[in-house]
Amino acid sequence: MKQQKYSNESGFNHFDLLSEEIILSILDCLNENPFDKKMFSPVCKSFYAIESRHRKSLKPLRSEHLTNILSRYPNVTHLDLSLCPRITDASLSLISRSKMLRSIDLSRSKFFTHVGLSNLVTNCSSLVEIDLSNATELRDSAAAAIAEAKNLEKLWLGRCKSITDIGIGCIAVGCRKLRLISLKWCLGVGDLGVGLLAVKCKEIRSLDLSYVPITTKCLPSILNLEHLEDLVLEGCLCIDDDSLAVLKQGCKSLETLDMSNCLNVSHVGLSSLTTDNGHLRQLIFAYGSPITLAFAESLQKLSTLQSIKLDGCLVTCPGLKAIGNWCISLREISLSKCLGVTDDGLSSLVTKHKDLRKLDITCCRKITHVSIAHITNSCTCLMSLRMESCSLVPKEAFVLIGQRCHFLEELDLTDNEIDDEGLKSISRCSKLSSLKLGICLNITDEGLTHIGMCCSKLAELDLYRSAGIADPSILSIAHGCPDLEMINIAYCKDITDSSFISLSKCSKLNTLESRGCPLVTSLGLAAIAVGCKQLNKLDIKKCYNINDTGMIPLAHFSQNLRQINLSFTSVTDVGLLSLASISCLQNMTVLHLKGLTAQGLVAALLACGGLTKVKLQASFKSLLPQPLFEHLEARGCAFQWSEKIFQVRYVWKCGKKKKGKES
């Protein structure tokens, strides 16, 4: 019966009429849905063999497969393992085979040695990119091998805290066509190493250098580097004032420059790495010294500046007001966290750059109605506005942003005073992709209602603890908005089984946050597993209500679920142990589950085979045997002990103690 699904009486195949290049055509306009190649593939043997040879990239679940899926699709050339924890050196003598590689992910994998990186680099000699990030047990003998690969541009080794000076010396001499390299957190790593870097590899564009102990005597050989391009110093702290002063030299190719968190680094130190600099787009001075007049005297010469971040710094009315006088005209400021803005400073800055596309102003908690006036007013062009907890903002402002910034993507507007007034003027703004509303007490259904009927383009909504939201206007954000993949409902103790079944209907939806929705039910849990099957990320809990029956669905449907949170949810062992089904599961949460026994969990430990996170009570860590552990962590598993106890609360309601549950 399959056969004649397919093929007429005579057995000839009607796919067989279409060229391979015409079946090359239609898989290159698959990439968007994962599920669209997997229901290729199995049409007809032609459209199996030429799928194998199309696809360059893989994302593997484990490491045990690798063989076969190696043997699948020869073709290969980006291979990313961020999924599999355990890679030893015998899994990358399998892949060593693959000699079309050019690019291999091993960022959240151990196991391996530099004997495995050494047979990898040898046999895969089109190897172009290596991220080696996290490997903290790899030492200079892994460098050594790594400097094997001649053809290396791009190699990132963040928080590879084991390898010196001499590990990275080799990389210089071996990799002389590196093009990128991080040494983030590489404490190993001192001036003598980036110094031999900066002078072997000359076609280095990108350094990233944060929290790595040098000082200024590597910097000339790094600002002489003809084609660098981004230079990240964050966390540098023996780079100061003095030891800048005395380079009197800048790097004419540099576009973006990161010093944050340099703590000894003033605007005059600054000046001196950005003298004659004809190319700086991107300036990150987060959490430096004070932005004060002479601050933004000395770098107003940067001519081509479009982007400055200063996320955390104390900010004067005096350098807002200079930086607004600067005759260039930025694209996008940052200014998260920063004391001292206020209306004066902030109004005078926006006036002058009209061009914004990106403004950050979370938690400037001194601004008024004046500053989201003079924003809405001047930069009409805006495509993102952050202003979580603006305090002083009053509902009314909320209002200007709708009726002025029509072309805004991103709104965070978490944790103020908008309303539903608010939320209709910014239904507005059409082409919002992502909306963060957490912490908005006063905004209901019937202004949520209008960003469902008229924000189709929505994929991110938080709504964490807006607690006057409940189904209806859910349902209309369900049923306006069809690509959404992200939704916040944490807390939003109205909603029930009724909202489930509306976001169902949302094909693309892969993150679910709904923890403590006590009216949720495992009926709505259901319709989310049978409806929501690219969904990844499922946190429901305090769900008190969902208990087996929606873990059975879930296994059945969501086979693409990789973390998932059950805490003080009604699951049982038999619940739990349904969830082995899912191969991709990596990442569990499992607290105060009264239907969990010690043998329920072991036997749905091991019947996860791709556990690579998992967070249980602290009580059962002496009830499960010693060698579980032993076995889960040889396979990649880490545990995460939580020691809080169940506590019941007591909520006064009409100046009665009544009994709640946990908080």
Second form
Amino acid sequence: MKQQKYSNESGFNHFDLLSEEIILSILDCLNENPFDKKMFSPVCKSFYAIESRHRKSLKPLRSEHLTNILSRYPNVTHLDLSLCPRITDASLSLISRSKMLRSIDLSRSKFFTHVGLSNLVTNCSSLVEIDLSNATELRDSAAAAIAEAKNLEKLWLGRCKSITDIGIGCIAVGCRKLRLISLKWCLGVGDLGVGLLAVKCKEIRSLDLSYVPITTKCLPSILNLEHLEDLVLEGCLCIDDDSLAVLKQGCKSLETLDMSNCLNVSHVGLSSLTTDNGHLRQLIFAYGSPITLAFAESLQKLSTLQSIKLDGCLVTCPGLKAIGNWCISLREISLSKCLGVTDDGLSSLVTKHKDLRKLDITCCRKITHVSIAHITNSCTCLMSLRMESCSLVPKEAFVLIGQRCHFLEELDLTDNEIDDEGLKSISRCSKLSSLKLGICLNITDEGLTHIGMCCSKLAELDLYRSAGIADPSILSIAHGCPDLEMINIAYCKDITDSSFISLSKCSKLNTLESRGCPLVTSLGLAAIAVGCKQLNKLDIKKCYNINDTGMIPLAHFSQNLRQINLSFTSVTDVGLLSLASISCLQNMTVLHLKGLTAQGLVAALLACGGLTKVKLQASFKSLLPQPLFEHLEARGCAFQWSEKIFQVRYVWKCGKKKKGKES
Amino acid sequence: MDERLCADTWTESSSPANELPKKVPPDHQPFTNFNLQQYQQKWEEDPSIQDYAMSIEPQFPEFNLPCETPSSVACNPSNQTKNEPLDASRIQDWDPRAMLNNLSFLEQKIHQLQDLVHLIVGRRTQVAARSDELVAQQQQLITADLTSIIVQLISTAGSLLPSLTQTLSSNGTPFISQLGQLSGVVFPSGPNLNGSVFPQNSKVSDQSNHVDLTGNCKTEQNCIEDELKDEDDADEGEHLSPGSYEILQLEKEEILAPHTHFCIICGKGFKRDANLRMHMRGHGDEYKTPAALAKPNKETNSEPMLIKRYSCPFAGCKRNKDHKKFQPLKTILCVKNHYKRTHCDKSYTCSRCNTKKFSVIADLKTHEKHCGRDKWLCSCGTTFSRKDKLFGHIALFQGHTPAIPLEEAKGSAAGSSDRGENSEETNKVELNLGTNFSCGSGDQNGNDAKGGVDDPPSFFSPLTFDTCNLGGFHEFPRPLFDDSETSFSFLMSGSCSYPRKTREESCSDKT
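Just the form predicted on its own so far, so send over the form predicted together with its partner chain.
Full complex below, order starting with the chain above.
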């Protein structure tokens, strides 16, 4: 069907020659960058109209505009409200007018009650997905309202602590088509509710019961679910071996089983949950009982297993060797933070599982060159290798990685001995998209330049505290990696404005962390603001030379900025207030700004309408009027108060960061 | 004749009001119709009124006032006039023709009764010196006739009341208020008019073998009565060889008869003879002697007795003696409870949950102790004391949902309709309560000092209840509950707390 329309100005619009089908298929291709569609629709009236009809998914920034958005996009089926902290019953009744709605995300929203939910659910009868995570205020009445959504297939109720068995019972009876339900941290729910859910909702595929206080009583009915594929029992402390032993049979359809943090369950209980002829693909047994020979042997029967995660377990060498002797070939092994991983055990494990795609040996501090040699020798298909803080691995070993594992896409070498030779070798991994080189003190510009030249697909680069890095490497990266989305150059003290100016060529950059780069000025930041339109996360803490002149271009160009950390910069009231023009700014950390007054802060806080989280010095708490807090909290903004004194010691911060990553 | 009859009966009792009957005009016959109606009502209401009057002492003198008026001629018309507005309001609700039919039937019956008594009294006066045997024969004759008449009366009354309740509940006028009204109206004229019937009636019950039996049993079971509630099931394991015990079978009217012991002076009925003896103390010092207060049939127990077991009169019941696998019931109480539980309507509804129903009032009370703690509620209205039982129930049935507790739900979609009905019902109950109570007390006061009787609308308004009678209301139920086994007491107490019970009781009267 041709659209024969004439534009007001030129008489004939060439775009009108395009049929609607062509325009729609063009629109289908504009998925990569969400802003493409924004630019598409203002072309002409017909484009605008077609785009309005074409859009299926919406993620509005402000709930105030819901009326307009929903009337412009009548065909929206997926509504993500995670950026709207304040969704009231009135908003929900507005939303309930879009009858096409199939999916709604309310996980970050507050201020609505069971009344609004009931309204939504009764009007949008085609709703199949509701995310109500974090709705800690909602009670059983809300659950009863949801139970009216007869077609519901996916429901997330994470952290809905006030919902009890009664509410879950209502949902179980009402939503018979449920395929996925997450009850993570639903502390009010117990065996009865979960049991009833399993009895009534026979279609359940995925069931997340993490940290729900259930016992083994409800497990028989869960294991009877014919289609259950994904079962998460993380942190269910009331489940133990003795009670699991009673279970007659495991679940045959199960594909993923997560028994992390089940401290009372060993391989004995685990084997009663699984069956020999089942379909189990992934077993997650993190922070559980020790991985012994008996453990490995009891799970030997799992013939379809592809992935096993034993993070944080105590691992024995015989155990690892026995896993190595399994006749199956694992695709994924995670031994992150496992104690007791030795060269001997790990080598015998990886030599058998040659098809390994993902290996996580983070913080396996006993392994040496031997392990890396075996890994690189046998697992040549490795796509992901995480080996943060493997401190005994010498720098020569990293050369092997580059020589043998050409398919690596993700490599985490944080806190390792890697040097420029290693980097040069790793640059052969041309598919690399994520490279983490934080706290690698041996690397310099020379090595990283190779990465910049060869790894053109790099999207994520972490150079946190890699002090040897300076402008040339960033220049090379910015030049050679046009897809770069995230870069961390925190505490790389030698970085200057020229790095920022070169990074401004990376138009996809969305996250820039440049803490503690004292040489960077407002000029560099202005370049980033102009070039990186998609920037949504910016950390310029302790960039002392950045001041209001950097804020003004940022406020003008970076209209997608969501999160900013301005602590210890030279920004004053003016700069902060100018940021208010960034309509989607949500998260702001403003500590120790010398030029900031209480009045300026109040003005900025009031002007930034979309703020959801603000971190401030505790000293402001008494300076700002109480009604202001009440007003902002009613808008959905949460305050976090920092009591820290002005100068924090550098060494302590560093140690903390390391520790945090390990634990 | 009448005068003499009354004199006979009343001189026997040393009632303080014994001069009263003499002043009853001989021509009180024209009131028979009225009397009959009252008789019927009195039969049911009297105990409760008595209780009420005794419990609220300050009102008692006032209440007795009409009885002690020297001119009972004046008394009766005043009663009648007082009755009129109430009758009018009642007639609105009743089918007058059915009412008339029933009344004339009752009248006929009473006439028969009266004729019989006349006959005997006549004989007594003629034959001065009679053998005791003859007296006993006469009494037995009266007993037989009276029993049948009483039974018929009760069943007639029973057949009358349910239809009444239906119309009432349909048009929203509280039924209990009517009862309260009736009781209040009836009582002041009670003693003089019913004197002719009741003393004999109670004599009958004393001498009737059947009833005595019941009484004996009752006294034996008195203290453990509450624990015995489930006894009819508890004797399952008992294996008595057939013939080793005597099988007794009571008729259903006997089983359902509310009282088995009657005061020979005032005619008040009691379920337990011990209660009767306690009651008798109020009638004079001669009833306070240890002999009078002792259990009457201790000495008769000396002779060896055959073990008695009971049969349920319901044909086809396992407890019926004709059943192939007959399992006898141990005691009269077992018979009563079994019969009510198994073969009668569950007429007592819990006033808290308005869903659970019982046929034995003790069961209701046991339930009510726990009701409210049954917080686990299903959308079908069933409540559970345990959450796992609720979930088991929901897992079993399609479409049943756990109901959100009231305080939380505030108009939530699920189960709101149920709750709506419930709250309506409770409203109704409160209204009943209010109106009923104001009626009752207004009538008890007799002198309608508040003028409420002349003004039916205000009379029925709950406001009257709130402002005037709230104080009395609180004191009121306690004594009644003490005597809760007297099944008519609930007509007053029940009207306060169990609205449906009253109606259902009248139903069970019918059977």
